[in-house]
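There is one chain below, alone, in structure tokens, taken in the form predicted alone.
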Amino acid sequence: MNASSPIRSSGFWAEAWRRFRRKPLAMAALAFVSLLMLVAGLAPAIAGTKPVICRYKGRLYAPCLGYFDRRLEPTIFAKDKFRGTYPRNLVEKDPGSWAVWPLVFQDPYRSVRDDEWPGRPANPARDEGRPSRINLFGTDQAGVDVFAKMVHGTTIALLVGFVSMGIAGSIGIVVGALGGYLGGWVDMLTSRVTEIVMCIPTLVLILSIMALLEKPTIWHTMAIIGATGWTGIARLTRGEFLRLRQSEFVTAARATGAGPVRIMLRHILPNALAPILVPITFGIASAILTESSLSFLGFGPPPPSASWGSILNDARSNLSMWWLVVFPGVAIFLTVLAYNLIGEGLQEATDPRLREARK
């Protein structure tokens, strides 16, 4: 390399990632969240009573996709009257069939029946459903396996966090950007709307709307959390846009004839995004905690949805079933802690003031 050639410096995000990697707790939290995503994506292959893939009457099927959406389960099994029981029906209705089964033969929505899997007894219920070799985390009041509910409940926990904060982040960035860049009456209007929404208690609003809806779903919960959780993001975005709109690179963009929308999206937003990601990360943890609280109170996703908070709710009627408290409680605690550690790591990696203060 020529000695006179300039040395390229790494970009902001590459430098932030390098600083983030130096924090062991933040990296461990990121690995834990990545593991949760893997579990959520592979949940039907980890725990279930439907084959991951099977050959039936000369064709290949993936009945396990029915855990994500019932419409994805092949209709041929309903026509042949399997009634959700695959091991014996596959052999009896097609002796030449074969199947790849989940790692744990347990269903998150119902109790496994006697001899449903050849030679295995039915799931115990109530106080007899302690953790065992067959039921790793025990069973609930109705004999449904807790481990299977925990695995499939991971999908709901992650969906609640990402979807609700996706909604909140979109609203907050738009409202904050408009107020911070345009100023004047637009800024006054967006600031007043933000203050009004801040006064609305999220939990009370969710309970009120859930009481009015005939068939509430988890998507309603996500929408309400997202529609009320954007205020902090909006105020931070507004502050960043107020700071950056007088910068030299924005003045240069105006001189080239760039319009307000292009300046906001192409020039200011990428430079303001780093501090905005921090409250979004903390908001994911808050959303998971809110959904768990609602499920614990009995206002979570209706059956047959599986969520960690609903498992805690099952323990209210029989506190001697300690496994209904310990396993979901630890999962909620570790997940919320992981997102908070990631948020703290992002904050320290992207905020120069915090880095200087720790020196």
Given for the second form:
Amino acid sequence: MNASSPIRSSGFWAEAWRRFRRKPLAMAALAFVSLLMLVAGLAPAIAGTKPVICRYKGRLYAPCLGYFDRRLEPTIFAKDKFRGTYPRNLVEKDPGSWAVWPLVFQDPYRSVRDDEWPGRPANPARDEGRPSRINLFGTDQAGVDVFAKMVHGTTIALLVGFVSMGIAGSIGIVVGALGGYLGGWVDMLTSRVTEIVMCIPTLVLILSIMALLEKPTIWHTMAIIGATGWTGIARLTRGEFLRLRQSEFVTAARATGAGPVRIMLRHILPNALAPILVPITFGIASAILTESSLSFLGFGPPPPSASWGSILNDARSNLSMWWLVVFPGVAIFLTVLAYNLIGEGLQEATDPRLREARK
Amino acid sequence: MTTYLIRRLLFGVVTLLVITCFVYGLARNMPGTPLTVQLGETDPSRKFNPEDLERMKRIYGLDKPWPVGYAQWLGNVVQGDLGRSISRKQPVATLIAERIGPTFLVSGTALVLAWLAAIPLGLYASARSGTVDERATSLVLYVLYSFPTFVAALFLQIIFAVWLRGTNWELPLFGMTDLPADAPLLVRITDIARHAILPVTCQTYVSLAYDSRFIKANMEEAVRQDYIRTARAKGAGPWRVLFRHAFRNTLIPLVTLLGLSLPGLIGGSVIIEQIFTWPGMGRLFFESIRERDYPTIMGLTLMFSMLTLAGQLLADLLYCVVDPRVSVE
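Right, and the form predicted together with the partner chain of this protein, after the form predicted alone?
And the full complex, kicking off with our chain again.
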């Protein structure tokens, strides 16, 4: 049917993907990040004390959704005075009920009590909680399971990267594009603003803004990291736009009557995107680092949100609890490493100069 | 040249004005004042009564709106006075002078060590590019590059201060020295050195990993140039090509990197100094924010921004020295 259609050469991104796929480390990193996304999405089904699905008084419920947002937890259980303890209450209040439980019966926000799960002792507290069969990664000072905390903290680690770099990327691209394409006084202004922001000590800015807020949440942290991390992207975008502004296809587009916004968005941006994506990927890694170091210093989101960095903060007061350092530390390290590897793979796959060197 | 310098300096002054004004506004709008935050937290009974608080506020000039306070601060700074710390009852200049030494001890040592190791490593990696041993080294460096400092610091603390406690290898966990100031000089130096090992290690490995990767990347760019082929063709030996022809041409980006590391050299690292309770600038910064000590916050912000600007200017000027083709115009 399509016999007469011409053979299309593969596009730039298909070509880049083909080269990216040939790098085992970069692909492993991509697989790791996908795994993290899976863990974040399925967190309540991996570790929790609320049933994934249960049948109670003739209807099906999914109380585990309450881990994503309190309002998603069915109200019937509060009305029946479950008080967050499901296993016994389900059996006692409706003998005919059944439930599918999370893989690990542990809660990220509180310690599991004695006999809460039939026949299982309470979580060990203080420095007793070494990793064991029940508490895979051990427990913290208050007896909260570290594995559950980390599984639920994955969402934060991923969100921090994407949201803050989404913000930083948008600001950086807009500022850099305007400066690079329009030139003149606009370029003068945007370049100076970029330089000024670069000179502000980032950590001071973040710490003082966090102190300013009445109730800092994880979203504030992300917004601030994004609002301070755009300078490098802006400079790079400006450079790319300066270079591409001179190119023939832009002149051609202008000759056909395309306006400046259309030229910037449709003609220059797609061609400048590859080099801009690289620092954004590296930026995700550094945003995760910044968030975890903030939490580590005690300036992170307030409890109960369990960020990986805040687990490390707990370890500082008692270094003999090595499991509070090793597991979250390795998790942060692997995530940062994965994004750095993806960034590098992207760079090598899209930068023609690096490609030639590999001959 | 002179016009260039004047323009840069003028712009630098404007940048400093914008930054300090912004940070001052931020700091003054943080909840709590140095008078309430510190005392109220430690002991509620020591909270000032309202009249005393008003009086203290007047003394420190906190009763006026922040733009007025900023103008006053700026006036004093122009006359060379950074003000007095509210929570520490000392001139800010004295505080900074006290802290600069310990910070420089750690960051200076780390910088020298990192560069001493990074240049040979980077050259080695580019000389043996593609071989198994080069890949292994690069992978290790890459892993180190992604390893968060505070995690490494905690690991080191666990190993050297907890697991090796009681052995010869035990290293102190916190602070700069355990000895009184009148201990013999040599003993004090050894003690400070023992305290400095872990912070220096933490700060070194990060820059080492970054710098050697940076050098390798630049070298790979350089060895692809035509003049390298020419040098090889005329019969120059591999080491001569590497050092005389390739490495010398990568000095420009290196110089920029060196210039950009200037603020860190004196500003220190907040996280490392905080973990090891090292009495340096970074820790002073962190504490002054917590204590809402406006004069110290401002003094340090001013210093950091000036160093950043100076580092950028220095890098641009060194550029012209290293590469005569570049001109600042």
